[in-house]
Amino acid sequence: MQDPCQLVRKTFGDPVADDLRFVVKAVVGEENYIDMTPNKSNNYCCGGGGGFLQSGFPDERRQYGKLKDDQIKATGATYCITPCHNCHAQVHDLSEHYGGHYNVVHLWTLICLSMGCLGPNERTYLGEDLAELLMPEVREEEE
């Protein structure tokens, strides 16, 4: 899981990082959770926050984010969970740019999926292993 800089490192620290891990493990199962090293308040920045994602310098942003991409790849995980929208966009771009072959998914997507309320149009970033899981029935309107 990506620890968002603003929420974890710059604001609430390890206690909120521990809360995020509690939620993620409850949703995906502790046996499926792989943490990055370093993590929590010491986790690496993805390079997408603070306006950098929209700055118009994609080569520099990706070069900075290479450390994060390497860190994610070192886990061997097939998913990187991101609670922050900027982190999601940056890490997704890094995975595509550097051939990460890992899916990047919002934390809220996994929460909704686990509750059975993730709609068909909200499954864009799920891999093939989860895309059809708990798919709600499509109800045709009677005419």
Contents of the next structure:
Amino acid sequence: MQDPCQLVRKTFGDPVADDLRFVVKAVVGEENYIDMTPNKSNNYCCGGGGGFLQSGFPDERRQYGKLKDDQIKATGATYCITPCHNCHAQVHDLSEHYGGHYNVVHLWTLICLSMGCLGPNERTYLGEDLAELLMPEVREEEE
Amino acid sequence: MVDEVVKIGKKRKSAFKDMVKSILPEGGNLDACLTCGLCSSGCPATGIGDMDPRKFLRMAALGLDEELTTHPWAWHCTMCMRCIHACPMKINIPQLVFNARKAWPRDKRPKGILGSCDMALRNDTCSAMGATEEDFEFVVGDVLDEVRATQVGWEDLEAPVNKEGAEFFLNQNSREPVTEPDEMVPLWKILHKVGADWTYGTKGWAAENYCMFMADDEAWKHIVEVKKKAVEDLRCKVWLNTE
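So the form predicted on its own is up there; where is the form predicted in complex with the partner chain?
Starting with the chain above, the whole complex follows.
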């Protein structure tokens, strides 16, 4: 899981990072969770913050994000959870650009998946392994 | 190795550094740097454009104001605060970077950030993508109708807009209603499951604030005030911004 700078280091610190881990472990199972290093307040910014995604420096932004990509790859995890909007856009781009092809998902996606209520149109960022998992019942829309 | 010697005139003094120092809260200090390099060793922006946080601060200390306030690194640093977090002297380098951004002529700042800020100033939604009050209300209603009609067990799902007196006023990044509206649904479901009393507002709903990244204080303030007024007008108790 990426620790969003704004939420963790810049605002609520390690206690909220622990809260995030409590939720994620409850959702995916403790045995399926692996932290990147360093983490919590010491985690690195992904490079999507401060307006970098919009500033027109894609090469520099990806150079910045190389550290994040290396950190994620070192875990061997197939999913990176990004509980921040900018982190999601940046880490998703890093996964494709540097060829790691790990999946990058919003926290809300995994919470609803685990509750069995993630609808068919809400699965854009899930990998093939989870794409059909716990699919809730749907009916045809009446015209 | 440094191949050029930087010559410093005797009387050269950093007006820029003194200005930044003057606005730092009590205890803020830019002269206490031990040059230990903890900032740079843990900074993902180290090396971009041959710059790093320690070098940036040393340049300020040496009075290299012009070089500092024209170097694009001010836009490569994300002001993530990891340097000050690691610094034994708690030196606020991100504040220095923010003020370096501010030193750029407004029209020379990165076009993408400038355009997003200016777009947000155009109407009270504060959307950097220019989505209007009508656009937002329509998209939310449209997505909600489809979920209610097609997803079994979610016939009562709500996505209130302008609900007066709700506990939470929720902001939403423009990217969802504009480019991937289905991504709003999981959040609505979670709020529904926990029984949260929440609402969107047609005014001030957009979570992003590029005027802050642009270091345009007046515009930044305007955006925050528009959103604050929207929360207060609906008499909501908590303003939730997920950015």
